[in-house]
Structure formats: C-alpha cells, structure tokens
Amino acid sequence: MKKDGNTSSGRDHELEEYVNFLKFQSISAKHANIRETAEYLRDLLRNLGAESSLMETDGHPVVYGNLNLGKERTLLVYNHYDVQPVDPLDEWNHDPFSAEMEGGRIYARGSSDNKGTLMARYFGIKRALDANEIGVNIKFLYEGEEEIGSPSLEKFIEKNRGILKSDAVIMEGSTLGEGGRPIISLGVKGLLYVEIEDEVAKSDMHSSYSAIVPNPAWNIILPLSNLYNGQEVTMPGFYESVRELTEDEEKILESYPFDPDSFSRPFGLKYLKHKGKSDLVRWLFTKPTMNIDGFLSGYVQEGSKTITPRKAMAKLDFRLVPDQDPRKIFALLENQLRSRGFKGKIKPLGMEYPVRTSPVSKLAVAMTESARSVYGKEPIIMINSPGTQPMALFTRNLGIEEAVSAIGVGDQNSRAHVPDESIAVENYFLAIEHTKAFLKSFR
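Where the form is predicted together with a further copy of the same chain, what structure does this chain have on its own?
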C-alpha cells in the first residue's frame, strides 16, 4: 500500500517521524547532538527523492537538499533543526526531549520552534509529490545555528550562491494566531545581539573598599542607562534609517488583530508598556528595541554578602526595522559606550538585517490564498514579524526578491524558548495540508 498522508497509516507515519525528530537534543548553544540530527534529516530528504548532503560551515553543518523537478522557478525552503536551551529545567512539567502527549498536545523543546514546522513542510511536499500537484523545483536549507544567531549562515550562503539560487523563499517561524488563524509574515525585524563584560579584578573584594575600587556592575549599568529611556533608544542616529510604511502596509497594520489581555495572560504578565491596540501594534511591528536578555554580577543567592564583584556581564538585543543596519548600530553602541569610559569587552554575538516583502508579490498572494482555503479562516498578515530570522541573507545576499514566513505549527500557547513548549497535534496536520495547497497554486 502506498504511504499517503491522506490515509490514517500515512498520518501515523507523519507523526512518528516528528516524534523521532523531537527526541534529538539539538541545543545549538551547547553544541549537543547536532551532527546526529543533521544526518537524520539528510536521510529523510533522500527518502523524498532529493539529492541531499551535509554541508560543512564554520559551525554546525547545514543540511542541503535539491529536488529538481524540471520546473521553471525554484522555491527555497528554509528551516532550522537546532533548538534553544531548556533551562530553567525545573519549570518544565514535561521532559523537554521525550515528546510527551497530553490533551491533544505534544510537549518538547523545539516542538513548535522549529522542528514541527520543518517536518510538516516536509510531509506537505511529500503529499504534493505523491499527488503530482507541484509546479516548482524545491531546494532545502536546514540550518543548525538559528538559535544562536546563525553565525555561519552568511558565509555559507556567500560560498554557495550557485547551488542555492532560487526565486522565492519560505522562512521558518510562522505560527497560528488568535482563533487558529494562520499568520503570514512578509518580513522580519533585524537583530543585533551583544554581550558586554567587565572584569576589574581576579577576586571579589570586601565592599568596605567600594569607595576606592571600581564596581564592574556600575561600570556597565551607568553608560547603558544613557542609551535607553524605558521606551525609546536615545543613542543619537539610532532611528536615522527607519523606512516609512506604504499604504498597503498601513492597512495591514490596521487590520492586525491584537487583544492585550489574551497576549498577556499566557505569560502572567502584569502590565504592558503602552495603552490601546493601535499603539501596541504600531510599537510591536514598526519600532526597533533595546532589550536586556540577561545580567549577572556578584552575589545573587539568598541573604546578604558584602562584596564588590570582580566581574559583571550583560546580554542585550536590539530588534531592528527596515532599513536599519546591525553593523552600523553595533558601531554606534560601541562608540557610545567607549565615549562614556567603558573599558570592558563589547562582543557582537549575532547580527541580522531586517526585511519587508511587498504584500502584492506572487509569493505573498499564493501563500495568503492557500492559507485562507485550508484553514477556512482569514490569515493574519504582518508587514514584518516582530521577531527575527535570517531572511535578509536570502533577500540581501542571494538576491531572492520574494520572501515570506508562513506555514507554522505553533499556536498562542506554544511557549517557544521557555519551559513546556508544545503544539496541538492537529495543527501539525493542517500545516502539512497548507504546504500541499500552496504548492498546487504557486508557480
């Protein structure tokens, strides 16, 4: 019997393979289980009939696949097989790598971001092939370093322009929004991730000396606090290259559904920084940010210990909008910190350019229409996602004109990057079907 996704044995197989994939502990920040995961995916692509191989980078390998069907145009499918770290582990109610099922959901680190989406697209393409309803060649690029900021992807793309040449790209990272409506993002915010560290001594010092010894936590806090006011970044020149919205984009922004209460509830969030849907949506999609991801210095356990710490460390991320340039923003930051006397290390850990694709492009239109038909709901469109993917490496560096982020398995309860990440199993199968329907109309 032919293994077809529309039969129940086909669905069993599609689910089983997803579970297999989730059990790989492919945490890129810890360099864990990376190669085994990549080899597993290479074999999967070969099963589909694609030429596939692991391609080495300066970091983790890329899984590349080429399904040449002799069509005129080529679609590049980008996903990543790495996942975020799992700490704090004690806040998980389900083992992060056992793929436990409960109440119609499957729990695992990566279940939503990005293993579920990768696997759903894979089986959507398989169904399209089996039904012979596919009008483009497909290239696959599965990355292993997305969650650490894709440090090797740019060089990889530069080196492999020829084999990656395509006409359109679908990125990872889409999810389902309010009411199960599929989200289509026509771009991404960019990112600059920076680690700042100051070490003033080899050992902590008794704080009775704090009048004369430098404090590395203050050394970081004081210059940083001049660059942000709680709402806006106050570095001169930071907003200089921000692009204005077109009329189509303004309409998309206005139609974006956002309910502050349903947004806040899953996080147990006490309040939002802005009032009213319209302001919140405008800030979320159109404003660049300066966020503190982490800060550590000195004694942080219970009670009091009177020391001046020997060292302090801060992690920051900037979410950038078109046409801000992360390299220029890094230079701006470095310049600001140095001019305020900061002597420690300032290390960029990740840079991504922002992207915004036209809402009237072929790709955007085919994706929107197939989503509407499969889900029976109006898709939620974003002029660009508030988050980041290395979309610009495809548009900017490969010269691909059409890029969207769409077809995802996560929903609003999926908790990507935090404990108890999960998806509804049914959404996995809908994403498979959406992929198939999209391929039927996209040329």
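Rigid core (definition): largest C-alpha set, two forms, superposition within 1.5 Å. Values in this document were obtained by computation on a predicted structure and should not be read as measured data. Numbering follows the first chain given and starts at 1. What changes on going to the form predicted on its own:
Once both forms are fitted on their core, a CA shift of 2 Å or more is seen for M235 between the two forms.
Annotation for Q301: C-alpha shift of 2 angstroms or more between the two forms, rigid core superposed. With the core held fixed, E369 shows a CA shift below 2 Å between the two forms.
Condition change, the form predicted together with a further copy of the same chain to the form predicted on its own:
Just this one chain is shown here; partners and other molecules are left out.
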C-alpha cells in the first residue's frame, strides 16, 4: 500500500527517510561515504519508478534518474548529495550526523545544504505522482562534488548531453527569507576569478634599494588602480555586453525587500557603498563588480621591517551579469594589464557564465504561483542571485532556456556550512508541498 504524504503515517515516512539520508557522512572533501550515499539515492529513485543508475566521472559518481511519463515537456532536477566538512567539531552542540531534533528543528550537516532540499523535492514528486498531478517528465542529476567546486560536472554534462536534454531545470534549492517568505532566484551572476603574481627577485631587499629596484606590490597595484574608480569598473569594453533590463525585471527590483541596517548589523559593517534602497538593490543584482579578494606581499607582522619585497600576489573576482562572457572579460583584463607594463603572471582560477530567466517564463510563473499558494505569502523574487552557481552549465552547455533556483528548506537560522546546521522540520514539509503544487501547475 502506498503511503499518502498528507497522512500522519506518510509524513512520518518522509521524515524518517530524510533522517536516514542525513546520517550518511558524505563529505566530498574527504571522499567519505560517497559511493554508499550515491547507491542509496539510486535505489530511492528506483523506488519512485524512475530508471536510475550511477554514472562514473573523473571524481565522484553522478546519480542519474529518468522518470519518463510520456509527457510533452521534461524538467531536470539538480541537487547534490555531498556535504561540507564538520570542522570545528567542538563547536557543534549536536552530533553532526545523528540528525537530532530539538525545539522543532533538526540538526545535521547537510540538513539545509543540500540534503533537505533534495529529499523534499523527492517526496514532493512522489506526492504528485501518487495524486496523478504531474504534467512533465522528470530527469534527476544528483552530483557528489558540489561542495568542492563541481570539478567533474562540466565534462559529465558535455559527455551526456543527449540523456540530459530537458526543457527546464531547477537548481539546488534556495532558502526562506525574512518572515518565512520563499526566495526564488531566476538566475545567477557569473564569475571570473583571477590570480595575479609578480616576482622580481630571489629574495627581499633592503628598502634603501627601492630607488633603483622594482617593487612587485606597486607593479600590481598601479595597473589595477587604473581599472576601478571605487564605484565602477573603468576597464574599456567591460560593460559592452551588459543586457538591458525588461519592464518585468524592473518591477521585481522595485519590490525587492532590502533593509540596509538589517543587512549591515550582523557584519558590524560601518557603511555601504551606495545610499538608498533603490540604488543598493540595483547594484547588488544588476551591476557587475571587480573585487580584490586578497593581497599578499612583503612584511606584515608587528613593528617595522624596511624591505622591498621580492614577490606580490593578488586574487580578484569579477561578478558578471548577462550577457557578459568571463573569457572575454579575462582577455580584456590581460590586455589592459600588459598594456600598462605588467610582466608577471595572470592566471584564471574559475569561470562561470551569468544566467537570467524571464520572470514571465512558464517555469518562473509556475514556481511563483505555487510558492504563493503553499506558503500563503508573497515570495521574494530575485532576477538573479548576486552570487554564483554552475547554472550556466545547464542553460549554456545543454541549451535549457528556463532555469531557477527555488524550493529550499533552509531559513535565516540554518547555519549552512558551519557548526549546528539545522532546519525547521515544518519547513521540510512545506517544501514537499511546494514541489507538489509546482508540478501540478508546470506543463
């Protein structure tokens, strides 16, 4: 007999399976419990009626599933089964893999990111199937390397374009914002991460020689200072491909809730770079950025030491917006630095393309309406996240036109990636119901 997810016994089963899943110590950085977790998910998808298998990569296996219901359109569901390390262990008040419950919350590594969302979607799909309220075929891609940067994902997608072909994709889940409002992200900013290094000697030198020897710190600082004015990137051609916002996207920006004081307070931030909610929101979501992540050179300990350093290194990231191309931006950066006499190394460390799905697309409309109906609150819509995830591997490499990040179980107290990660148990069941409602309306 099938368990009805809306009954007490059905909810008990959905929670029990989630707890079992949380006990797998699938830490990708330590290559721990990876295959056992993947096999568990493969069998879980088979229980759903999907064709499912483990597909090998250069790293950890991908769990692939295909639930072909003979429908016209196909939805790809992406999640990851790996989790972050638990260190520092002594800062946990709950065993990170015991899935203890206290005060209506469940504590475990991965409870929010991303096992809770994976399992909530799974049971939401099961409820939709049991109610015969699902209008699309579903493909599943569960990877085991997201928490170490998904090094095998792009190659896997390129190799398996045929079986992964779909009409839309929902990425790993978002979270619940202030007041329990579900967050729906219609895309992501892209990323270019660069390391710049200059080495002028085999050892540091007395600073009295600075009159005649080059300083690698200045060699980096001076050309970079010509590319940014404190507000905007001044590199020629940088904004050339930036896509104009649509009228619908402008409306979403206007309605986005942002309180500068609430944002600043947890960080002890003294001030923000822009004034007024409207400008802050516009810069956060629609403006590309150039950021210095770190700079290392010379003597930085207590007291003085008069040297000219032998070496300097800087790490930069550029957050990009549609339709900027990280490869073209890297070429612009390299050209500008070389034209200003920089002779050191310029090395890209990571590239991701930006994505933005139309808010009036079938996927976005179904996700928004179903969130509104389940949570009884207006969802928080982002035209794209200010952060980055490998969404473009699906839109750009697979040609999927509609992509969102939504249906998450975490909230503002979930502490993803740090000790005592947790979710409210009721948010797990709401995410299940949201998945079911979304699948009823998405065709």
